[in-house]
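The data below hold one chain only, encoded as structure tokens and taken in the form predicted alone.
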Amino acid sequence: MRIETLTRMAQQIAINNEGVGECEAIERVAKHLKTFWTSAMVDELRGYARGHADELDPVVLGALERLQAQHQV
């Protein structure tokens, strides 16, 4: 999938969770990514985030970090 599509979708998911507070939004976005995205999609977004963190919503970045931490447990 094109990275533009992945970033747009991830950003939209974050926007849809704006009203719940940052910590809860991070949890919800991480859960959404884990449930509905393939691991390849998450990995591609994570790779993009490494070099373009300033272009992504902090909630998206937090969700990616949360997913990464869950994999290392």
Second form
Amino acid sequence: MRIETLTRMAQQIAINNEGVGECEAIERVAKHLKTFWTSAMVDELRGYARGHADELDPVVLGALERLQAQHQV
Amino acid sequence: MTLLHESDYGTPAAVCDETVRVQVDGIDVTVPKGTSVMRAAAEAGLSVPKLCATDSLQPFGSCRLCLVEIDGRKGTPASCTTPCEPGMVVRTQTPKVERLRRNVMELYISDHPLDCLTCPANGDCELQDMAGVVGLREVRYGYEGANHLDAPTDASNPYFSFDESKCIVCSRCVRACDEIQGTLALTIVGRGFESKVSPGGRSFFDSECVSCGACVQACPTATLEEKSVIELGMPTRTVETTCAYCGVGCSFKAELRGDELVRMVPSKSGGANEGHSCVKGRFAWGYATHSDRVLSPLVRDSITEPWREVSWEEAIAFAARRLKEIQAAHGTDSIGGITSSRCTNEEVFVVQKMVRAAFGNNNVDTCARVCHSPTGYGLKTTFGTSAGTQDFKSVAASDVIVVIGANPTDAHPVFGSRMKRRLRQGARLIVIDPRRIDLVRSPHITADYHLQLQPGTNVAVVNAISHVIAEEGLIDDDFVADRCDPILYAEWREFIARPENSPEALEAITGVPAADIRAAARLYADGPNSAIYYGLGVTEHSQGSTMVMAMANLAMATGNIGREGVGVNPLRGQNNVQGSCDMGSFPHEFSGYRHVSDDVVREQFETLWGAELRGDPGMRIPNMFDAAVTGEFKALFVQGEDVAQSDPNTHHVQAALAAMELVIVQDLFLNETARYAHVFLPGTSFLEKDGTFTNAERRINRVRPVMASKTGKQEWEVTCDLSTALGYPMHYDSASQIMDEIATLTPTFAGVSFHLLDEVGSVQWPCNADHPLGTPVMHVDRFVRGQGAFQVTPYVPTEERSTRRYPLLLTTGRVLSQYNVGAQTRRTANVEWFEEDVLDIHEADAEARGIADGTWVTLASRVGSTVMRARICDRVPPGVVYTTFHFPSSGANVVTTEYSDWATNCPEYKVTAVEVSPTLRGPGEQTVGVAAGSSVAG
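Here we have the form predicted alone; I need the corresponding form predicted in complex with the partner chain.
Every chain and every other molecule in the complex is listed next, the one we just looked at coming first.
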């Protein structure tokens, strides 16, 4: 998929979850990505985030880290 | 089955706990207080002659045929308007009343054409029946005097005629239009002998008549008669089935003569419609036998080639071979399928099963993605299940009705009539919509508040309403304490009280005066029974899911959940949106909304299906299209959805379809999507289907085959054949067997079977051991998820903004006579009312651009442009334009964008920044990408 689409979707999810504080928002965004996104979409966004962290909302980055940690567990 | 005649008790049933006991012709009968003598007699098995009375209308007492004698009372009162009183002794057959009835009938017949043998209603005429019942043998008055026998016939309506010469002026049609439909298009003009029924002094076609058919249904003579009956003759047998248009899901009696469908008559026993209908369900079914239907499978190697007509076997083998080749070359995840909300639960279930078990992935989605997916997300998150809370009847107990982003009188007309009935009785009305829909001001109805918000600011408005309710101490603390999660409530309470959520702070954004929001909030909170009804004007936004949760918050905060008259109720767009979602059409859920990652649930499916299933979510429709454009997604099975016309950003959809190596379309017609298809599998119309639809109130209704499949197969059989050819054998002997499997695997459907539905008519899920006859109202004592979950719902403006280049905001919707992409209604006489999409524009915006009413304009957004006629009107405010998407020639979705709901990717159809400019070009020259040919080679 086009990375522009994935980043826009992820940013939008983050913004709409930001009313509850950053920690809770990270938790919710991670859960959302795991529930609704395909593994390939999450992997693609994670790959992009490695080189473009400054372009992504910290909540998105936090959510990707949370998913990575869950995956490794 | 023979022709089904439903009982007519003469007057409506009284609703009262108190009863009275009366004696009618020596028979004791106990009835609710308020019951008419006529109805009591009917319930005792006696039939009192009548003409102006019917049990769908309030008693009128004009025909004087139902006269009875009552002991101790003078005269001969009309039994229809006389309520039963305790101990009343009624005699319906006495020499006196029999003589009076004959005299009355004699007067009627003296001014009625004596053409019974050639009359189209011969055998189905209450006047004829009653003449026999009262024993009329002669007419002493002659026929030479003044009469109406030469009165003209109005045949202007395409579906029914009005033969005034046969009219007995019983006013049933006028009252049906008033009481049932609520349009008040008909009236009695003139006085005395000159009295006659008139659609406002104009022809029916030019009048305000909406062709719902209620007047035709009510007419006791051949005055108002379906043209199909006049042409084909009186039907002789009935098949009970369900309409395939909107999410109201009206029950109909399909009436046939031999194997030919003559008319569709709404069923009084239908739980959703209770005898009412709209112009689409009642009359616009001719598409099912339209010559455009393709009845044989077609294949082609490339979309630039002509179609080849082939056998079913060859088409299935072709499709299976190509799918397998594509998966071998590009991976398991390179293919997927889309289920249709137009199809039955059984047809949908087997498609998602094929994708999960035979394709080996979860790349299945449904057209509900582009309409009500935010409803599923929002209501599941807050209440615990993805469905509306009430049955349709519930609105009769509402004191305050809030209509948000819905236009029930056009898009859900039968429910709209039900709602209007309650509003005429005095319920208060709040409309939240950028447009002035009909409900805002219609006969005997005026909205208390029309919050005419800027498109895209729904969440801000509902947050502001909740803010007022919290700030002014209007929260139902007891309900919240008893029923809702206290931690989530505390979070929400803190959030909603913030100053940025006040109506005053948001006024500049929403365009709604703060005072109006405050007043509307107080009205909603005061109820006592306040109900929210909403449509795609809520869901098709970048914050569609947030908005659904914001409405759920509002209902929970005020205790408006869990009883009659309240609730949060989606008005579903298509006939089986609810069902297609229930059946596991979403890529992350099995049937019954259980996530594919749930090992226990997945194991149940794996065991019964004998296949290993994936536990990770698949692609949504927009994901599939995006991945197709980038070359990762190669093949798509599309069941009954015209994505090339209905989905947003047509250029993008066309590019995606064109990039795929295989597109399989299963449909009635070679639609826009079929231009990009390699395999066309002819589908069946609702008149050929055997199965069930689930409507917006979770009502599961039977769809019964009225005629044999014109393709030789049921659609589920075709899916089974394809699955089998792919290496995963699927076989069912009947649609009933599929429902049995659904019931086995889906807790909310556990008690559902064709046998039960045939026995009781319909049930609303959950239908299981706890609720063997279904559940009309949900969340009565507890929410499905346990405690209600308040959600923080910050308003986030859409990225789609008006700019200097695109200064107007476009929003889209439907009209009454057309339906969605028009594939059905464009192939009926409904085009006589609406033959092209038009652009509604405010006078100020039109004048500023030099646009005259009725002239061609170019409608352009940043993604595309199209051409249509302008209609200058004040339904839209300055800065907002509106159009429909019924015709491919205008293709409104050429201009809608890729923006979508953050949670579900439901497209943001309702907000597109556009510019409108005059043009000399006609339609068909819009800048849509060039589509491949779709000619058929034999």
